[in-house]
Structure formats: structure tokens, C-alpha cells
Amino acid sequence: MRITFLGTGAAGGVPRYGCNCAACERALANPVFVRRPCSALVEDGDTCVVLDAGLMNLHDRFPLGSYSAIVLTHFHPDHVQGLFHLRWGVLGNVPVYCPPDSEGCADLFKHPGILDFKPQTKFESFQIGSLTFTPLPLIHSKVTFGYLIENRHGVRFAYLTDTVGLPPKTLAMLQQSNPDGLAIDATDPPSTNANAVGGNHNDWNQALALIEQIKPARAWLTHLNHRSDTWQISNNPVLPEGVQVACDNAIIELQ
């Protein structure tokens, strides 16, 4: 199984428009540090699945027929905005697997064009080619799924963005699955308020605590904002063994 991080940024990305923080200045000077909308590509043999559709050039980057389906975590704009152009294709049909969010985003459901939305049910697995996807409910301001993805050889990858913490049943399933790889929301730098509660995304420490509980073979922090990158520049934190900060265009091979 191959995973490509198409984007690893939180809403607004890095560089953030009009910002002159250290992370944004670095990304303006060197495109290696740019973070586009959080999304990924999962490949396994002839199966190719796009995870989330926040890239605005989705229609240019992935010609019709070059992928098997799109799988959405949720309907916030930074995860679906690429669909607004894609839907006006004149030929073909694009399967879009998604959470059961009756509101969706803007008029996508009313005018889907070539998009074939397929709402899924939490914990009920579905098949796309050689890959099995199990939707895992997350904790976010919209109906949101993470996904446990498994190929026919038993290789497992969990993709968990956007979330703050994990529901008990989701956490238990991940602990039982022993994933070979895990990508998890780590949007914010560590909170300076030890009593802070709520929020909509994990901070750095929350993400690391969940990784420690799940114990995947390898893990990547994703959905990072410019404040997190600035904090990393200043603090140069040491990560646990097997944990890395994801970057755009990084390719992972899981066997």
C-alpha cells in the first residue's frame, strides 16, 4: 500500500494569506514548506483512492479515470472545495464516499453533476477495489469520519483528520487493529493552558498521546497550521521513535 500526502495543512494552509510569521515566511521562500489542504492518495495495485477533495486543482491533477473513487472525511470547505469545479465534467461518473451529512457543503448535493455521492454508516466497512474502508466516527464540528484502510494482504493504515480526541469505540477499534501506519490531526502547537477543554482539533500533545495509546508501527502528524510550524521552528521538538511530521508530497510505502 502506498500513501502520498497531497496536502498536510489546516484550513488556510501555510503560508497563511498576509501572514509574516516565521513559518509563513519560510514557506514563501521555499515551496518545500508549503502546506496545502489536508488530503492524501492511497494506492494498492490497480486501486487508487483520493482521500478528501480540498485541492483546488483536483480536476487538473487527476484526470477522469485515473482514480477509483474519492472518499471524504467531512464537508468542511477545505476538504471538499475541489469538487465544485470537478462536478461540471461532461462525461463519466465519480463515486464519492462520504459521511451521512444531510447539509453537505453549499449546493453540492443539489447540483452534483458527475459526482455520485454515497453516504456511509459508521463502523460498516465498504470495498473500493482491493481496499476495505471502515468509517470511524471522530469528534469535530461537522459529521466526520476517519478511516481504517486495509488491503488484501492485511496491511492497515488509519487516517484520522479532523478530530479533537477520539470517541471510545473508535479508539478501541484502532487499538485492536494494530495499524501499520497512522496519520492523525495535530493542528495546533501544545496548549499553554493545562485546563483547556473543547476545541475542534488536536494539539501537538493530544496527537502524541493518542499515538501512544494506539501504538501504530509508524505515525505521521498532519493537518498542521502555521502556528504549529512556527512553534516547531522555535522549539525543535524531539518526536517519539516511529513518529514524523508529515509534509506535502511525501510518499509512504506500507508492507
The other form holds:
There are 2 protein chains.
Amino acid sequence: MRITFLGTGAAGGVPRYGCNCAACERALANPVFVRRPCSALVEDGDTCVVLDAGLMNLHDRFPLGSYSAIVLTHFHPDHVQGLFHLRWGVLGNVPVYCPPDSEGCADLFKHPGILDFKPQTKFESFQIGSLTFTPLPLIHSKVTFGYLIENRHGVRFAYLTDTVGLPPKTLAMLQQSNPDGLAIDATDPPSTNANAVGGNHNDWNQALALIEQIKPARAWLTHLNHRSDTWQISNNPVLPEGVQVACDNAIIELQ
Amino acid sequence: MRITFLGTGAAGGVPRYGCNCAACERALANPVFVRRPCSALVEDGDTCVVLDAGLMNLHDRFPLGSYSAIVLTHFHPDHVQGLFHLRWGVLGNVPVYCPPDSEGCADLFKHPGILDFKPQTKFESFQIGSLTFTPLPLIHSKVTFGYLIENRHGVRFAYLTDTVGLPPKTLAMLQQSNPDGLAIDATDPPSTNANAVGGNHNDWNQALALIEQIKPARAWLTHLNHRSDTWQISNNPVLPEGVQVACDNAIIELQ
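Taking the form predicted alone as the starting point, write out the structure of the form predicted together with a further copy of the same chain.
Every component of the complex follows; first up is the chain already shown.
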């Protein structure tokens, strides 16, 4: 199973528009540090799944027919905005597996165009080609799923963006599954009391604590904001063995 | 007054995603024929206004501080989708003049970020730098304004995308204003009975009929879809004197 991090940024990405903090200046100077809307590509043999659709150039990057399906974690704009244009395609049909969110985003349900939305049920697995996806409820301000993704050889990857903590049943399932890889929301730097209130995302320490509980073979912190990158530049934190900060365009091979 | 057509496409643009019609194949082969989301830049001395925000790379193309304001015709996604990312900027404030649409689009009003939405009233003029904007109600599936834009030297440009026909008072005001330039919705090729029903946009003939009634010095057909371009390729239609088909990146000087 091959994972490509298409984007590893929180809403607004890195650089943030108009920002001159250390992380944003660094990303403006060197594209390797840019964080685009959080999304990934999962490939396994002939199966190719786009996880979230926030990339603004999704239609240019993925020609019709070049992927099996789109799978959405939730309907916040930074995770679906690439669909507003892509949906007006012709001569095709794009399966879009998603949480059962009756609102969707803007008029996507009213005018789906070529998108075939397929709302899923929590903990009920579905199949896309050679991959089995199990939707895991997360804790966020909109109905949100993480996914446990397994191929026919038993390789397992968990994708858990946009959550603050994890519901007990989701955590238990992840602990039982022994994932080979796990990508998890680590939007904010370690919180102070001032910014911990009302959070909708993990901070650095919450993400590491969850990794410690789940014990995947390898883990990646993703969905990072510019404050996290600036904090890393200043503090150069040491991560536990097997844990890395994700970066855009990085490719992971899980076997 | 200088107008730049940033985009001249209907929803889905040209090429449409996955399409192999003559117009889409032409645009894929040669970027000069691409039609991006319908939008324009209006410049007059130091005043610089972005008309509609559908460009997906709006944040890259227009750094914070490089323009005076954004003016929206309406809140359909192809006219505002560039705001979903841009709003998360920092260290600034972007005035966004718009129609009084209580819904907006997705969560733009709930999470405006750096956007300062300024709903306007039909026929009540407002000022941005050296330019006077008069909102003109149009006929569309969402609350939609066209704008009559006038500089201090009496140069007048009317921007009328996303309408099928014109309300009588809007038409009368345009006829009285003798615009030097007019850009108007001509989304579809001349309609047959099959595709005329339930229209939300002018076709080629409706646009030309309105131009004939308003009698601007010069006029541009814009917001065109791929079927219109294919029809033009096949029929090579002759336009009245002073009327042109708009194309992306074309610059007009009005004096």
C-alpha cells in the first residue's frame, strides 16, 4: 500500500495568506515547506483512492479515470473545495464515499454534477477495489470520519485528520487493529491554557498521546498550521521513534 | 479605466473536466482558449477592484494589499470559491461588497476570517477609491447584482454576468447611462426549444438583443460555456460592430 500526502496543512495552509511569520516566510521562499489542504492518495495495485478533496487544482491533478473513487472525511470547505469545479465534468461518474452529513457543503448535494455521493455508516466497512475502508467516528464540529484502510495482504493504514481526541469505540478499534501506519491530526503546537479552550483539533501533545495509546508501527503528524511550524522551528522537538511530521508530497510504502 | 477579464467561463469553465468536445480539446491543447471562472479586475488610477472571487488561485494571484476591495455579483460557488482559502489570511482586512444574500455560501458568513462582508442595497451607489459602483438587480437563481461602474471622468462600464434577461428598471437605468463598455452573460449558444426551458442565463441571441437595446459603445459576451465555444467553432458567427467575445486575460482600456 502506497500513501502520498497530497496536503498536510490545516485550514488556510502554510503559508497563510498575508502572513510573515517564520513558517510562512520559509514556505514562501521554498515550496518544500508549503502545506496544502489536508488530503492524501492511497494506492494499492490498480486501486487508487483520493482521500479528501480540498486541493484547488484537483481537476488538473487527477484526470477523470485516473482514480477509483474519492473518500471524504467531512464536508468543511478545506476538505471539499476542489469538488466545486470538478463536479461540472462530463462523460463520467465519480463515486464519492462520505459521512452521512445531510448538509454537505454549499450546493454540492443540490447540484452534484458527475459526483455520486455515497453516505456511509460508522463502523460498517465498504470496499473500493482491493481496499477495505472502515469509517471511524471522530470528534469534530461537523460529522467526521477517520478511516482504517486495509489491503488484501492485511496491511493497515489509519487516517485520522480533523479530530480532538478520539471517541472510546474508535480508540478501542484502532488499538485492536495494530495499524502499520497512522496519520493523525496535530494541528496546533502544544497548547497553553490560552488556546486550549474550545479546540476542534488535536495539538502536538494530544496527537502524541493518542499515538502512544494506539501503538502503530509508524505514525505521521498531519493537518498542521503555521503556528505549529513556527513552534517547531524555534523548539526543534524530538519525536518518539517511528513518529514523523508529515510533509506535502511525501510518499510512504507500507508492507 | 482598465478592465482585465480574469475569467470568462460559465460554471465548469472550458475545458470541462473530462470533456473531449471540440472546444474543450482546443483549450486543452492551447491555454489561450481556456475559460476560467467568470471574474474581472477593474483598475482606475490607484483603485483596483476584483470583481468576483471564483479563481481557485486568487490568493496567489492577488497578494494582500495589492487591491482595494472585492465586489461580488452573487454567492454561487463558481463566483466565491477562491474565498474559502483566502479568508484564513492574517494581518489584514479585505472589504467584500456583495448583494444582501443572507445565506452567502457554505460557512463564509460563519467564519469570515479576514473578509469584511458589506451587503449593499440595489440601486444605491457605493464608492471604492475613485470608482462609483451602482448595484443593478439581475434575474438569476440567487440574489444577484450587476454593477454600473463609473470613474471621476464619467467613463462607465457595466458588468452583467449571471442573468437571463434584465429587470425593467435595470434595463432602463442602463439605457439612460450610455455605457462606454458592457460585459454581459452569454452562457449558451443560440437556444433550441430543447435547451431553452428553465434557463438561468442568457444565450447568445438574448445577450445580443440586450446589447441592441442598451447600445453601449463597445460590448463583450462573457460567462460562456463549452457548448457555446463549440458552436462558434462550427458556425463562425459574425458579431455586430463593437461587439466581441471576451477571452481570459484580455485587457480593455475605456476612456
